[in-house]
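We begin with a single chain expressed as structure tokens, specifically the form predicted alone.
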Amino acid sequence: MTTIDRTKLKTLQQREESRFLADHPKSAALYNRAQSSLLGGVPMNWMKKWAGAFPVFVKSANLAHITDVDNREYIDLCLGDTGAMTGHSPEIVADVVARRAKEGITLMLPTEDSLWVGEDLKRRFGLPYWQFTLTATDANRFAIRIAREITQRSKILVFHYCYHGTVDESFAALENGVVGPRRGNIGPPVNPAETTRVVEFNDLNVLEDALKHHDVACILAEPAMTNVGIILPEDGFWPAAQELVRRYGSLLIADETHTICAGPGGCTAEWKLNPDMLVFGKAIGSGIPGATFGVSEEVAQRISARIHLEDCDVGGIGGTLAGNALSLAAMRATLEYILTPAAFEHMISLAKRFADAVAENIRAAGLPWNVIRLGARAEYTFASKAPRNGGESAAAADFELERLLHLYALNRGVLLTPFHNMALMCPATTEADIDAHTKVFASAAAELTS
């Protein structure tokens, strides 16, 4: 296996830096003006994590494909972490997101609208009932508060470096085996290890242990770990933690907002997994914000049961804007037309030619690393073999490294997700988008080992 020359990659980050500030004047003055009123010069300050000086700053972007102030195009792998997995402004969303914002936007009043989603929801993941949020992570935060209330118990498990969006209780990890807050964990409110345990993937005696404390009210999960890498549940995983979910009597959430790539109905539907909540968020709107989560008949029957209609609107589940008429307008069209059947076999078959093309090209050049595909979304480690936790995946992280590939790639206009090497399909990506990535990773790999 061929071992990477850290000099030569400096060399070559030095060479792609260079060619992004020459590329990118406009960009630059955008950021340079944005320090004065934006904290960071970025209006987040994730988009600060975008290989090269600054993010590009963008102009417009259609389906598959973006064109920033510099009229430079790219073609888009990172798809809004996402959020934009149906393309960028698909013409029939656009359409009835412009027609409902003429007939009211948010009304604190159901629509239609919602009942359709809702009966679409129930048809795809086999759940019952859902309420309707802006984000997944308030999805999240509010099935946690669920399975408090409805379990009496205190803890959440979540397993070793997941990302379950801004959750308190997830912002967790391991070190030594001890819990405490993930590393920059900015502000926690409280020591994590007082709201939550955590485990590693895959490994169902260190599970075991932690149920056995009888203080967790639910599992947090996402089907297949994707914000620190692919990691897949292994063979007979998930059966034997649904079931040891059931004995030690908590719940299991499942967080298929990334999963969702899997299929329809996501990895829920696709693997035949029986959570109690599910929770669904970015691309369910095509981008607009909204999400949602789902609840088992026991689950809904229990949480009914404990809700009075005088403190309905304060119990710390919903929002003003939740549910709001524009949200869930730009779900249906979402749903109905581009999150289809059709389209997620389109998209499978090109994470498949992604995965296949860079495994080919990481085995000719002799790299110690590996490739991992669930579903529309596909990814790469520098790991000899796929990890099958968090730990591992973090362990074989190279920020250095993968800033670069980032960088390399972007300069010869393909976007990757900024946080890792994750490449996710959209209905409108075409096998050119994929042979055009495949290009520049191969020269990439070739100029790193030659």
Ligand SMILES: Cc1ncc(COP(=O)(O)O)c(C=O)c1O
The other form holds:
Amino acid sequence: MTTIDRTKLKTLQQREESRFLADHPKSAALYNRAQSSLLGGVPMNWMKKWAGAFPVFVKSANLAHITDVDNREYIDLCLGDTGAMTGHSPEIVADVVARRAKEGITLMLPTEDSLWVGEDLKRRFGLPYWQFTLTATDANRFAIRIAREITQRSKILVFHYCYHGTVDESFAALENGVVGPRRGNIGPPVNPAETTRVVEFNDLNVLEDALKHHDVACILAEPAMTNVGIILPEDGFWPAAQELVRRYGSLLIADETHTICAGPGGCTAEWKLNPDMLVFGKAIGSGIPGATFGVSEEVAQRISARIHLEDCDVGGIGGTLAGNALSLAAMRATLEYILTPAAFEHMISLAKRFADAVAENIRAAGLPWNVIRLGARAEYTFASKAPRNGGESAAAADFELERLLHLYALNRGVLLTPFHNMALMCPATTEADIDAHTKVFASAAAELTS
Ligand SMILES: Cc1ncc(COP(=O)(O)O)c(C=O)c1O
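Got the form predicted alone; could you also share the form predicted together with the named molecule?
Now the full complex is given, and it begins with the chain already shown.
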């Protein structure tokens, strides 16, 4: 097995940084100008995490491709970290959104699109009743509130190194087995140890121990973890975990925001899971803000019995723009025409092509890395074996190496998600796009190991 020579890595990083600066004068000028009006020079702080001295500023994006202000073109495998899993601005969604925008955007009244979307979600995921929010974060927060209300329990349970959006309770992690704020948690309202139990994924014993306290309202979980690399559940994990959830009177919220990549009904449909609630955001409206949560018949009855008409607007579940007509129109067009079974077939076969080629190059270079795929999403990790849980995956992280690989790819026209080594396919991604990434990856691996 080859180990990475850190001196070589630094030299390559410096070379790639110089190339980046030379290639992006217009982005550099905009970034400099932004320093005097945007905090940190970016519209949102995580944009600073892109490899390179600054994020490239975008001129336009169409389907699987982005053009920046320096007229450089990119194959986009980041796809807005799943927000643009449909491809950027698919024509039919853009047309529907443009029409809806002229006919009323936010009304505080329902449109027929909401029924169509609710009926489609019911078919995809099997849960009977749906509500709409602007973000997956909100959908998770509201699902947690419902779980707490109907179980009258205070705690939620998450897996170590999960990510579910900016949900306060989920920014908890284990440190030497003790729950506390996750590294980087900015101004936690309370120590998350008060609100949250944290256990490692794929471990039924620790899950049962945590549930035995009878204070867990719900488990908030991605069916496969996708935010610390991809971590697949072991055979039998979910059937047994679901059984434990029921036995100890908790509820399961399946956050399918990323795992929708497994198929039209996410992992829930693919693996025949039976969650009490389900969350789906980001890609649901092709990037127009919108998300949803669905509930089982039992959850619907239990929560309906506790919400009174007079107070239903001030219960902590809502948002003025939630369920707006524009979001629902975008969701309908996306579900009807873009995230179709045929599109998934295409995306999944491309992700296989991506993963097979990366695995082959890892083998050829003798690198102690591996690549894991979940449906239309693939990700490589700097560990020779696929990690079983968040702790193992986080231990394999290598920020320096990750940044070099991302910058190397960006400088050669391929965008990877800035947060980890994720590549996602959209319906318009082509085999040529994947092969372009393979070439870049092979070249980086060869330079690193020569
Ligand atoms: C699994 C999962 N759930 C929820 C969210 C939150 O989505 P948003 O930031 O759109 O609220 C994310 C964001 O990355 C996510 O990965």
